[in-house]
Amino acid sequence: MPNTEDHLLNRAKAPSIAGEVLDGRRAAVLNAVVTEYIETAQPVGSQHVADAPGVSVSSATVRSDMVALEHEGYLAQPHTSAGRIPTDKGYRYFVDHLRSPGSLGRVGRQQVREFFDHAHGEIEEMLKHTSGLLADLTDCTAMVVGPSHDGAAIRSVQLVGLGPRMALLVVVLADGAVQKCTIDLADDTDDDRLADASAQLAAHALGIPLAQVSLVVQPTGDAVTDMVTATSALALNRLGTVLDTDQLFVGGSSRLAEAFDAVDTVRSVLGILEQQLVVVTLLRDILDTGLSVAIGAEHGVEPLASCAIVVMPVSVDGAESGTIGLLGPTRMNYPLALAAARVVGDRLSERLGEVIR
């Protein structure tokens, strides 16, 4: 299969099995198999299921139910004498019939609380560390898409000297984002001229969205100052172009090696994660279908066919401000992943709201 962004983005949607209902006993048997397999990654036998909470029937009855569930596509038998493992259809039924999204527990909740109590500084840095937090909480690879900055007005702009012919342009936006770039200067420039150029930029750019800045440099009578201002104006325009691209932060990629035995699978999944446009579009497409979990072939990206993805939107005042995603094997701990995504997503929404307001 060609590993190109165009091919991956033009994928077909897999059909949904939502709406199918199992009788109470078979549903309990399926739930027990999925729960045990998520925990152990080993095929589950009938005797273990018979002892599981909510089943309360003989192992012979469980065996009969497991055979029926296999025929219906919810379970599979990897070896002749082995127990059963869930199929993607089985995982889908399990997720659709969760009584609750699970809980982080006291330690997890404390970890989230302490993280956001001390999360200060640049938004991009916070989002990067948020992906690491999610990975630590779930043992999954975490993906955080940051809010779009293209409509955020410039709050401050400043030039900082790094050398006689080099300066750092620092732009702070109204939503708390900080953009930086290094610029090379044609002539030796002192701090006074950098300050004059900063004042020129501020006079024309403050209160205007970065992508919309169109500076007309006013001559000051000093050729060096005018050169610095013109060069910085071009740099501002380049930063505005960069903001048109969604920022993706990935944490816990190394966990993929632990989740999959096949090296080729790990390599192909890592290859997808390196394609930012594919990942961002995939997360949005899953949300657009109304799902918070996409399992196996449901998301339609072949290299991720052995993966599940949990997605949660991040919003501020009802407006979309980003996305949280968790990627792991289809046997991921769905209750924990959903709980972590919800709790972290809510706290991240609160923090972004505080910064933007």
Second form
Protein chains: 2
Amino acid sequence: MPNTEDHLLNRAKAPSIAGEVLDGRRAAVLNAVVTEYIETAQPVGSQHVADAPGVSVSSATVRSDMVALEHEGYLAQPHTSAGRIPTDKGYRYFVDHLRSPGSLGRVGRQQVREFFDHAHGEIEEMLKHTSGLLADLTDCTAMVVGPSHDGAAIRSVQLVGLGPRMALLVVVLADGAVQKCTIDLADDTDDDRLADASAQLAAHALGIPLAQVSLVVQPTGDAVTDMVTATSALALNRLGTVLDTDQLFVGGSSRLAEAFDAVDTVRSVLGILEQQLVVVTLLRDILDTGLSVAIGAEHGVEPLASCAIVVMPVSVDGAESGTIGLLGPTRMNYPLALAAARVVGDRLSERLGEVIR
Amino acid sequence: MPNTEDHLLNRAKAPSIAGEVLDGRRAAVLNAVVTEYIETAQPVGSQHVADAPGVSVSSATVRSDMVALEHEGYLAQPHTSAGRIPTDKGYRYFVDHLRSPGSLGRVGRQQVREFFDHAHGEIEEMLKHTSGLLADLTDCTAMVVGPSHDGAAIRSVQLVGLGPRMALLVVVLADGAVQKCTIDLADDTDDDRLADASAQLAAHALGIPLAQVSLVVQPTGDAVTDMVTATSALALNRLGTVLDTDQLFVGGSSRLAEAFDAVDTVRSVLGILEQQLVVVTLLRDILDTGLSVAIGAEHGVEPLASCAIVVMPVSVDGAESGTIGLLGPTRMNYPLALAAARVVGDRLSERLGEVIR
DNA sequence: GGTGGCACTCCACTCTAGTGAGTGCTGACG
DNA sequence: CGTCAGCACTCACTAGAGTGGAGTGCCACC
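Shown: the form predicted on its own; wanted: the form predicted in complex with a further copy of the same chain:
Now the full complex is given, and it begins with the chain already shown.
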């Protein structure tokens, strides 16, 4: 088995401990393979690599490097006598050692600028459109997770009558979010009683995060008012306990269809995207492990094994208040995706900062 | 051309004016072809049709009927010596002459019951989950359009301070919808002034539909309050003019991936689904033309030419207040889809009726 | 160590039957 | 005259053989 010998030889020569650092030329070869494969989606042959800028050796030399890279797990061959394809580990190295930070290009920057110049008013609307923007910029599917309202204090509690026995509880949080809940009442009531109940709820709830609201209700003497207050307090409490799934906006899901040729891959990835909670926790998990890119099986979600995800936190005053995610095939354009996520994330942070304080 | 003669002969015999009514056996043959094709997605041969219940003639006879049906445009042949496939016209006849009303089956009904037993509080949340339910029931992509707030009167206008120069305008409508808009103020303000401004806005706006709010603002003597009022009035006006795109909830889009084998069909259909406005107006158009099913090219949207859409209005007290749509390939299970749309639509109408009045 | 050369591998493509489901036509029958 | 069995024909689909070419691994040489 000359291959094994060769392998050991290479390892001894370039002591890449756990594949951390690669010999300069090997790195260039790997880089060329990844770049080319991202572009063409075809297995890359040694000749193409030899022609690539940055590699100035013959194809024969490239071949021997490729053998080594394959043994170390950076490259794979669909079959003998085919070119090489990057493995997840190969992509990982590529991403970790990106030199140029990547650029959106003139058109992209212009697009971002225009977008944020015209964005206005409603936060949810803006986040939704942001997902569309990101998808346009990167040709990936984009996910935008809205700010979490966990810690936001209650700024206003109001009961609005909708009918004799129906009211709407409207809660405004300090970050500008509005939570609401329709309430069925056991008895007829009127605006005065609703106002009284609102006032009482407000007295106990203002300034406190929604999740920590306590239910102390003082009798007023009027049975109906007390009933309204009690029912509303219950509803308020439920608003707090309902795990306030952060809002998720998905844009450009149609781009998945052309990213993968296997129909069932598309199917299962779309299926995942429909599960809001899964996506949100997935993005959070990736951030929590300190990554900004998760490639292939690195995140645990099995149906996304052939995908890569780029994440970028959106933070205001240091506090994390949202997430941007880009989902594509493992051979996605990482530099572009990273650049887009960074730029849009920054602009989004600014914008949110103007509102949340 | 014996074919042509045969054709004319058949026409003379069974005078199907513009294909309106088919000879009984022909109808049975067409029915069998459609049913079988919906099930198998394979061209249907004369032998299969002859074996089908309801058709008690030999395959040869079926064949001659099929020729006639093909000439009249109900069936098509992918190529000579292949079985027949229904055309859009064929599906249309099938749908228009459905005998049995279609049933959800025991499991489906149970699912619907459980869903509406557990549905609670937040309307948007419920509509969103309804789209998921419909997708589960029918294996189609489901679209649910929320109630339009066009005519709903304003029940409450409130300004909530978020920062010294930032406030949130919260408008509650009679149907329980909440509209909001962040407002940048030119100068610092306080809660008292916001309350004053709120009161003034309320005085002019309560009871009026959002779209018809007028802007009469009376000076109070306090410059800051007036500024707040003016800015808010402007925002209120904008809320009314911004074409309040009815909310669209799409569920089960992943099912598109397995409905079509052509990747670019999936791609383009998903693309359409991303355009909220297009979908909403499409559903409305179909309803306006008096159809409950649009097959193939019947709706104008070209990328959806290989799709069929089942629509069902959701109405409360006679007033239309939402739409249900089911999107699938033209060979979707029409009886099931119609049944599901009807049942869920009815339950949804009831539910919305409890809230909106 | 790097390079050119060479034999080898194996996918992708084409071409060629062969197969079989399905059709259209025809002639006979009640 | 509608219905039906029989028959020749069509044509997508499949399998197998042959071929071209991109790509590899190895080796001798520089």
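These figures come from a predicted structure and were not determined experimentally. Numbering follows the first chain given and starts at 1. Here the rigid core means the biggest group of C-alpha atoms that line up within 1.5 Å when the two forms are laid on top of each other.
- After superposing the rigid core, the Cα of residue 114 is displaced by less than 2 Å between the two forms.
- A movement of the C-alpha atom of residue 127 falling short of 2 angstroms is seen between the two forms when the two forms are aligned on their rigid core.
- Here residue 270 does not count as shifted, since its C-alpha moves by less than 2 Å between the two forms after the core is aligned.
- Taking the core as reference, the Cα of residue 235 moves 8.5 angstrom between the two forms.
- We note a C-alpha movement of 7.6 Å at residue 208 between the two forms, with the rigid core held in register.
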